[in-house]
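One chain is shown next in structure tokens, namely the form predicted together with another copy of the chain.
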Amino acid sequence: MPRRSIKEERRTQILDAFEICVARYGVEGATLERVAEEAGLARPLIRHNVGNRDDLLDALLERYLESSERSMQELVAALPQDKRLETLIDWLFGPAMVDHREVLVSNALIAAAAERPKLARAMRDWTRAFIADIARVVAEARPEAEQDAVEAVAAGIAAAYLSVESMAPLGPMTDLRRTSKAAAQRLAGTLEG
């Protein structure tokens, strides 16, 4: 009897619309108004089809870490057999690296999490597990480099790829991104021989 739900459907595209509004404005500038404009839906359909402003909040970080995480596994499935590491900060520090917004996003998470620890704690893992999944990348392009190096190395190319996509609100900025790419391969230059 009853009608078919597009909850889902709706989930999505509110969080969708959500995740392009912390982007953009931050995590305390996303109102539900701008949410609701931006997903091209009445504001009361946020609250019945997600919930409140922390729900909304839940929901995003939860389908964050869970999109972030596949989709670097699948940057890295998607590497080639032979030149791997070099082949990631290609991809990495190119021109069209998705859209921008993945970076920015974990930015503004980042940036609320002072006020709330589950925040924080979420994204300390998020950091670590970032900086691990290139450091697999590089452990296996160099394998007999040491652990602490091969970390060091990782950090730092997650560094350089975090702030250059951090810095997307300000515009292209070609020559940063190039300089900084030259440091990510200087550092991977760093564990040959």
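The form predicted alone is what I need now, so please give it after the form predicted together with another copy of the chain.
Just the single chain follows, nothing else.
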């Protein structure tokens, strides 16, 4: 297997640093100076290897969306054949799903979307895809349910999950996580015959 080029390694190093800065300072606060300092590189190397801030944001967004989609596909693929929906809810609201940096990056991207239509569109599409992934699991688990009910339950589970995850940077929210999981389970239970 060929070794990655220095440019590819630098690009990864810069995007890692930009992600850390976005998580820490938000999109607006993730200046090229801060990214260069975090990456341990001179600012001109940031521009040379990735580009300006808009290029950095585009690259981070692409990486975030790809990683998120890959993680969700792996999660769904790992679900057991029996009790898929129940297991999905257990996993979504379990402590293993919390990735504080990912949550902070997601929150920062959503906050920055108000001023960036392209970013807003991408994050809306990401949200719709997340809900659709959940809806597929719900539909498989409850094939007799009407499509409108499946979509409503999937949206409710996704909303509860995203709400809990948005609070993750505050520290342990064990009670909120537990009660949100119970709400998702009750919501799923409305589809039982």
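Residue numbers count along the first chain shown, from 1. Just so we're clear, the structure is a prediction, and the values are computed from it rather than from any experiment. The term rigid core refers to the maximal set of C-alpha atoms that superpose within 1.5 Å between the two forms.
Core-superposed comparison between these two forms: the C-alpha position of residue 129 differs by less than 2 Å. Relative to the superposed rigid core, the position of the CA of residue 31 differs between these two forms by 2 Å or more.
In a rigid-core overlay of the protein, residue 104 has its C-alpha displaced by at least 2 Å between these two forms.
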